[in-house]
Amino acid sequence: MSYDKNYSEWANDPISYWDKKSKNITWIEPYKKTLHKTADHYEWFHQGKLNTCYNCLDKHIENGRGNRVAIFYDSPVTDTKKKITYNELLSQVTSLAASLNNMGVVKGDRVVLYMPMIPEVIVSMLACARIGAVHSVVFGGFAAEELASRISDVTPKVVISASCGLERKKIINYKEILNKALTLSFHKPSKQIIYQRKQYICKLNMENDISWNEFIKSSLTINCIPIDSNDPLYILHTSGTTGIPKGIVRTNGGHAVSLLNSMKMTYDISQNDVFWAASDVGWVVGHSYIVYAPLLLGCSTILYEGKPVGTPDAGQFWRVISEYKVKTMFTAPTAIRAIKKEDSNGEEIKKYDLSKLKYIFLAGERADPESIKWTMEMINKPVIDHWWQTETGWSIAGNFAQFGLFDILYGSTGKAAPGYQVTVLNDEGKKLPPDKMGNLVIKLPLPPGCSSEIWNNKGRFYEAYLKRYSGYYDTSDAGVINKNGYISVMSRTDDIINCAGHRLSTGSIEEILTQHKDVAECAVIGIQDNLKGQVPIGLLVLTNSSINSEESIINETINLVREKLGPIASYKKSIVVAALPKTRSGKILRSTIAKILNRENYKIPATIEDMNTLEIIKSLKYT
């Protein structure tokens, strides 16, 4: 069936297409209306049970599957390789399950998980889904400050943790971290379970402080208890524009569903093959697409505790794609420009065998033409952006591989995923015709799948995503969509600048940055100035093989913009930088620099990946 064919389906009746779909998924009851409405949101599968540990774990088993491998660990941070089948993944997880049951950990009590990428985190996660309580996974390594808010939010009744994370040659003290933040947070949990980590042991020197081998009684097991489908999986904080975290609220029916139906639709995965998602589990990414999706599926998925560059080198990605066979890619952006600058010729490349792998997926922010056009002249596959967010759970747009790749369109992220209907509206709420930019809004009722509250504050998901545009879901980006379907994701709305009365996507000077051969990346600021409200500025970090001049290169971009976009941009000034502050996720801090370079009050963000590049941007001479 085609992506037309298949979104009309969709369109035409969209209760039956995804009550069809449910029926991938094992439940314990069935539930009794695909969709219900209730007060104030939308219900995928009311009153129906399942349990998402036993569709990711035991199902497969008792269909005989228990002997494939369910996680390739690779950690070239310690120099580990562990494979993990169904099996084996299985008795730890009812172990660690039955032993927090054990200790009074019940259905609807929260359990934090403060951890690095091991295999643990993941035993973890599917613990608290066998028994019902709801995970909240902070990323490793955020400051104690970050994580205390967390844990005064949810209130949970036990963290899992580490000794330690690693970042490259560098050992990050989580227990160090984990000790402030329970003196910060006025919440106290009733045990701490700490996995020693051999490349540090800490001290258990906190009340209730207990290790991870003490805590587990391996001789225990436990069922599957029944959840209601709408009943939370987890909570995820994603940044607010208050600057308070949103704790998003992830429900367990419609995330089996949806995932579950992804893995075919969007990736073209079945059960005998192997996908990665080079993220943290830390960040949606991670949850669905290393842990949920895969496992529910019943192929093997990649944890990997590593850079795209620096451990050791820019080949790291395609040594485990071809150690692996990965069939299926799934990364940032960022990756890419960063394996990108550092191997411009793709020298890296050519050592490894990537027969196997078929498609590179990208998301997370923006990818630019000239970085999918470097990737698939490099490894001749298709590099396909998509478009989601950590509300939605799984793609909004893209290009559906299960239905045949239709033509990739540089700078979009391809057409509505069957589930979403995506309209551009302006600041009024009038619906803009082809090409023309504005605010990128989703039709309720959205998909199952996506969240539809935010833990501990009913009003907010409201406030924050509906009230705008009344039957709508506000993405809070802005974009286009062309007569053809195709989407293109320009900027967070915050990001548009009003540049002499015009609205210009600082996206859309970025993609013509990058195709200058030197950049290798780029961010685009909207700088104040009294005669024309705001002037973009372009910040460029350059490839490791350029070896023309900055005051070339610069010259050579401005004239760039203007040649591709006219004088309407009023793009006078690019500068060279060493590097761009960035999120541990990949993502360009835009909102932070052009604060700094507008002299504006800001907040240093609690995901910022490294503190000098923001030393960087305060040194910059601009006027």
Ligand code: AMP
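Positions refer to the first chain, counted from 1. Whichever C-alpha set is largest while still superposing within 1.5 Å between the two forms counts as the rigid core. Computed from a predicted structure; not experimentally measured. What changes on going to the form predicted together with this ligand:
With a cut-off of 2 Å and the rigid core superposed, residue 46 has a Cα displacement that falls short of the cut-off between the two forms. A displacement of 2 angstroms or greater separates the C-alpha positions of residue 544 between the two forms, with the rigid core held in common.
Fitting the two forms on the rigid core leaves the C-alpha of residue 509 displaced by at least 2 angstroms between the two forms.
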Contents of the next structure:
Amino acid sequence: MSYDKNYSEWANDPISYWDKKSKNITWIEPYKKTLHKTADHYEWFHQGKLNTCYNCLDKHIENGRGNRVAIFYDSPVTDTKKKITYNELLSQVTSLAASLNNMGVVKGDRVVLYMPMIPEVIVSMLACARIGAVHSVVFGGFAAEELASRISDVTPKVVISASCGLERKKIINYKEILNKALTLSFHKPSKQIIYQRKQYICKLNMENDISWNEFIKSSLTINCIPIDSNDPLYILHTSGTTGIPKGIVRTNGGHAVSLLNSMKMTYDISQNDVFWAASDVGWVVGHSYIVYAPLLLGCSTILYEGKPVGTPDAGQFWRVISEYKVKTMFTAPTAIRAIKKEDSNGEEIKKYDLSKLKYIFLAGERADPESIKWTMEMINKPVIDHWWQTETGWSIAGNFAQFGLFDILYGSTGKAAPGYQVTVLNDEGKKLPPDKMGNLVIKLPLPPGCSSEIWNNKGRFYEAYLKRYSGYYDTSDAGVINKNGYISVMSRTDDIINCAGHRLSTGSIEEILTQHKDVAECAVIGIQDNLKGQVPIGLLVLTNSSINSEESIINETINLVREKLGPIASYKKSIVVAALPKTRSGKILRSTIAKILNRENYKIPATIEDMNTLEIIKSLKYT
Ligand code: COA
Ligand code: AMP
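I have the form predicted on its own already, so could you send the form predicted together with this ligand?
Then the entire complex follows, led off by the chain already shown.
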């Protein structure tokens, strides 16, 4: 069936469509209603009971597939390779789940995971799912303050962490970061379970520290607990427009149904295939496509602890694809740009047998046509851009392998996935005709799997996504849809920038910069970067009383962002300016500044307070 037919099948009768898809999940108790509207949101598969871990592990083993490899762990940074079968994974998950339960972790309790890309992070996620505990994974590249704010937000009973992470040749002392976070956080967990990696054995020097090996009682076991379809499976924080990250809540039922459906529909993967998402479990792509979706299907997933380049070379992606016979791989455009920069003639590619590879999927940021074309030329396979967000958990738009690919339009993220009705509205909420740029919105209800709640703050979901356009979810992305339904995502409409496929709030960096005693005010904007897409730079106006050298202030502010937000912000440049252009009402003209510095066309706003300030920006040399 073609894309059009499938899309119409969904559009004509979404309830039957999702009912049909839900049959591929094993329910402990059937749901009573496919879609239920509460006072402030929609619930899919209302009052159904299931267990996500059961659907990821036990079910495949009961179906005789226990000896199939669930995880290929490949870590060039530690020179380690491991195969973990479904049987082995279940046994590890059960021991940890039972040990957690034994210490009092029960359904609804939160568990923070601050872990590198090691199999134990997947074991921990599934162990939580097994007992209905809600995991909240924090990406390793965040600083202690960010970890602390997440611990304070989700108030976990337990934190699971590791002694270290490895970044190329650098050892990142996770335990030290965790210790600092625990001293900063107002909430204290009952236990910190620490997995000791042999590359660095840390001291268990905080109250309630216990080593992973000591904590896990392998004699213990526990069955899957029935979980309500709309109970949370996990919380994952993402940047919001303020300094406080949003804890996106994902519930069990819709998540399982939508992710399992996407494995065939979007990625053309069957149980005997190998699927690889080269992301990190700290991001939504890692949650959905390193862990849950492949395991819900019962195929093999790859956990890769390395980079596209430098660990040790630009051939690693091709090596992994060839070694594990990957059929579909998923990465970010920035990774392709990094490889292309180092191996533009594709010499590394020639070394490997890529005959099993059928597609590469890209997401996380706008895919520049050049990178797509280069990759397609080099590997002679389709490279497919698709668009999604932490909030949706799976792609809003793409090109769907199961239906037969439609023509790729460079610069477009494809067409809406069955489940999503995407529209372009102007700022006043009026629908725009094809090819007119505006706000990309999704008609409510959002499909299964999408979030409808921010942890600890129900009202914030409405405020952030639903309030602006009645009846629609505001994606905060701007773009166009052409007459054939191709969607192109151009930029964000808020102050989020996209750096190496990661979402950064410029507002939160500004909050950090203004903590420096010499900074009176500042503006952080995203500057185009050939490798990372965008990188943040800060323009600083100093206080009149500042007596320190500009050079020292610049270095201190760079260190401050690294220390408070983390290295992942890639904040490497502060520039001191005499003043910032503002409107007469005092609002800093950030988007005009960004356009000037990115050498884009800009209009001089009629409301500008003082033209001289624009001249200052125009004269800046920032490269
Ligand atoms: N733990 C601790 N530190 C981390 C980290 C982690 N898990 N991940 C990244 N960092 C650090 C890096 O060491 C680096 O620190 P540095 O400033 O001291 O060098 C900083 O954060 C920035 O990291 P990164 O963005 O990875 O930049 P890079 O220059 O090391 O590598 C790329 C550039 C393009 C290779 C890399 O960004 C990349 O692989 N991007 C793909 C991202 C991706 O897959 N995103 C998935 C979204 S779908
Ligand atoms: P995150 O929640 O971190 O996955 O980031 C989501 C944001 O990344 C989206 O709102 C977009 O701004 C951007 N994004 C993701 N995928 C794409 C894509 N394929 N093309 C353009 N932008 C994208």
